[in-house]
Amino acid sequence: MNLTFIDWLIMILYFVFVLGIGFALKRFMKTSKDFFQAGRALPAWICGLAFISANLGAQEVIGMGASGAKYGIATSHFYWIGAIPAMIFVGVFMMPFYYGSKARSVPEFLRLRFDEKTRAYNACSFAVMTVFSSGISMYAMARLIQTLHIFDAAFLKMNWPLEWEFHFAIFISAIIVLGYIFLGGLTSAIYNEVLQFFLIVAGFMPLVWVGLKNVGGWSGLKSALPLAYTHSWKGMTNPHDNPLGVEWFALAMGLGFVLSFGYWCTDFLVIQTAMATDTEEAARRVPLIAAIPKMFFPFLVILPGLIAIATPAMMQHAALQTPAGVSTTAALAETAGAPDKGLIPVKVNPTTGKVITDEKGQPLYDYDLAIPNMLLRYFPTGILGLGLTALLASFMSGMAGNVTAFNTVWTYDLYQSYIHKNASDAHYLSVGRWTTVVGILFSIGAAYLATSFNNIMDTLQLVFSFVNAPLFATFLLGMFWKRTTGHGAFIGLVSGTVAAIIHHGLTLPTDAHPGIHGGWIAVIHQYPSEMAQNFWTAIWAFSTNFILTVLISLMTKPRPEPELVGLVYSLTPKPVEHHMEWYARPKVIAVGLIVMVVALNLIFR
């Protein structure tokens, strides 16, 4: 890869800018509220863009492109039924509870609604999840840098092994994110997320336009792909009739309800962004504002994956990129006799350089490289630098958002609550900063663990099915059934997580090895795809939690109703909207969003 001065200049300016934001904001970080909550003083539109960008890290930009290449247009379900309905629910129903309770985090809200043990369990599980998510972003960035051979020239000049490039990229990304979060806290993360939003739009719109033009437009793309790849709902009656490997029930229940609502309604990574606004009205508008661009992001991040797999195989020799030390010719030889995957290379272990195979000995494809190879194939000098910067920005943002959520939950919900209760505010500010360092170190470990997966979206959905899926059942019952007790919530939450672990240990995706992908207890059922396994893991976790929470709550004593005002829907005064213009009311905006998302599902059915 031959990056020119212009390409390097664009990327260097981005890194200087993000670190500059951290230095500029450091003088405003005078209290723990400033550092962890951005002072609750940011406008709705800033938080709205950051709200969507908090979910627009490597897992979305690289992961959705990878899923587009692997599963086709059905990946749009992660947006049109797996995000928009839940974002509407958050804005209309959830934010009044979060913002009005003055809770500083999701675990703290659980303490207010239930009890300390429920909060402690969620704080621990959420901390683990944020570390994994941050590590996945770090891994994806390192793979990008290694695969595109960005630092090859420098390594060769210093006589360093090219295999070190993966490790070098991980530590460089860790240092940069650590720098601006350590200095500017959540505010720094939010402003960088807004910058990232515009970079991704600017970097990916030309990629989609040029890519579509080169494959003959939408009609040319459809003719180059199997029918199932260009329809989102056809074949959903049988899991073996669509690339996603799921039937409509697993899709609607597992993704559209459990995983979607579990993520957007309970994940503090996104909730903290909305809670950084200056009023409750603004906090309610944040998810609704974010839902508008979110609805159209499939055209920016999924289409490149479809284009990559539709690109004729003869272009592989010109565009295919593999990790340092593995030649394109060798990688192509490994795929002899395997299905044509366009610009998608084989999966190679980044530390050993060995081609990874399934249980049948067939090479696995590295779908995470769909978008990077698209950039190399279609972008010229200058524009290539902009595209690469957009990718790097997404990785940085994904890491930063998870690390800020980690340091907030650790400091408020674990350290302050159970280790050092009555320290000064300056002490907690210092703990938060140094917790950022710990979070980065744990993320590095998670990054190396992520090398075992060939699609980071599969990895993330697995993590979410363990943490968010059971948690959503707890929130749903806690908010809408005043009889729910703390004992029921805690036992249900733990049982839901255990159910997810057992289900994962007893099932395995087709062609996967028992182990990290499942089947580590015994294989009693095989799913057509890893995503299908994730959806059903989430369903089992949610259902187990829901049933046990209800049963335990009926056998234990509930809290008095006066203590639940502001925490249970039926006991909480409804937000007043009559003073707003009709078009600015959250419920009116919600109806408009529902109409739009239904239309998109019908168009691409």
The other form holds:
Amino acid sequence: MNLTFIDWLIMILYFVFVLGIGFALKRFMKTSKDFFQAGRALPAWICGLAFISANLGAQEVIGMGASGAKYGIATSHFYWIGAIPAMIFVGVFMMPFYYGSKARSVPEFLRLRFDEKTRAYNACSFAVMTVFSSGISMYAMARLIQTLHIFDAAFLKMNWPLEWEFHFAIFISAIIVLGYIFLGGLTSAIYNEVLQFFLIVAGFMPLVWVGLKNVGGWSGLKSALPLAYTHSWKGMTNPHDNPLGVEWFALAMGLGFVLSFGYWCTDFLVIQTAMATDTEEAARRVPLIAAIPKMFFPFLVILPGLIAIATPAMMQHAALQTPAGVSTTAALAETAGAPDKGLIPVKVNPTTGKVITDEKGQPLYDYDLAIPNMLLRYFPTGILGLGLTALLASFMSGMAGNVTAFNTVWTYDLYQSYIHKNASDAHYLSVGRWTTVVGILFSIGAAYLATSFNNIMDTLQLVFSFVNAPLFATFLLGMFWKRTTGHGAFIGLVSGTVAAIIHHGLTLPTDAHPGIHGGWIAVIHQYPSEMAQNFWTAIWAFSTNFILTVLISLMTKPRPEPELVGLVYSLTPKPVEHHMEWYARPKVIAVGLIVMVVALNLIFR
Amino acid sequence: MNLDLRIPMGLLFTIVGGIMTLYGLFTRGSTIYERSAGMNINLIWGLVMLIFGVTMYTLGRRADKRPRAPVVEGATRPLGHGHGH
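Just the form predicted on its own so far, so send over the form predicted together with the partner chain.
What follows is the whole complex; the chain from before opens it.
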């Protein structure tokens, strides 16, 4: 890649500002509340944008572009079905309990509502998950920097071996994220997430604009692509008729309900931003504010994937990247007989230089390069620096959110609860600071683990999905049924995870072999796609947790009602809304959002 | 929190937008714009970012000088007495 002085200048400016914000915030970090909870003093719009940015890590940006190239506009279900309804629910119904209970983290809420063992289970699994997610982010970023040869020219000039690029990228990202969180805590992380939000918009909007103009606008894009690519609901009645391989029920129930509510309503990574606001009403508004840009994000991150497919391959620039630096012409020549995928290169084995094919002899495509290749294809030097900065920013803030969540859960839920009670606030503040260092070191460890065992990350993500899948049932019953007991919640949660593992072990996507993809106990059912299997795993885990929690709660002794005020819906006074203008009331905003999301689904049906 | 995010963010966008605008002005008619469908995207988008940055910065500076609105009675409920510790 040919980066000029101007591209570097823009990237370096961004890093200067990121660290500068950290330094500027340092003097406000006086108590542990300032550090872990941003002093509970941030405005709702900032937290709202951070709420979606925390989730918009680079895997999300790269992954959504890739999936747009692979499946088309149907990918937007992950936003319109798989996020908006859950964000509305957490804002209107759940936030009063998180914020009002004075819990400092999601695991702490579980302790207030249930008991110590439920909290400990959730805190431990969550802490491990955040460290690995941050490590995966770091690994993905270093890989991308290596693939795009961003540092090549600089390294050649310094006479450093090019193999060091990977280590260099890991080192730099670790130092920067460490720096700004160590200095400014959660405030720093949230500020940088908002900065990243605007950079993504600033970097991707012109990309979509120029790209669409090049392929002849929306109508040109539609005519260049198969019908299913531009219609999100086509063939949804039968899993075999649509590219996702899922039918509408699994989509609505598995993705729209279990997985999405489990993530947006219980994951402390996003909830921590809402809990940093100054009032309860601001906290309720955070997910609702976040839902508005979230609704339109498919046009920024999925559309480039579609444009990448529609961009004629013959116009490919020699500078476009293929994996591991194999020359583009060679990779393209080999695919002469294969279907035209525009800017998407085929996967190439880095050691032999041969194109990787599936069992039917068709080449495999590297969809993850959809977004990077779009940047290289459409952006001249100057704005290219901006586009790359946006991409790097999303990697960093993806890491940062995980690190601050790890800090809080470790310090409050594990260290203060089980290791060192009743220390001074200054002690916990410094524990939090140093936990940042430990968190980053663990992330680096996880990133290198991923380089040596590629399957380890897939396996871990699978295990996390087992732990997360049943989670929402516990929160739903805990907040809306006063009879739910701690024993019920704990046993339900653990059994839900076990159900997820068993379901995975007994089923298999049609084109996969037993092993990491499932069927490692026996194959009693086959799903048309891996996605369908994931959704049904979640549905089974949720249902098992729900049923067992109810049964065991009925058999065990509930807590006295006065203890549950502020923690359970029916026993808590409803939030006061009469002083707000009608349009600022959470329920009114919620209805507006639902109308908008239905309209979007109708337009792109 | 005493640092309004709009101030540093406005500054960053103003500087980056300014750099892109200037670069766009100096490279008018250059062949590098063949990629971006013939548009001088540096100039156009640089100006957009410049305007956004200046607006954010101004808003941030203005809000810095204004006192905050008082909290409404009853909007934040006294909860969380129930748990036993």
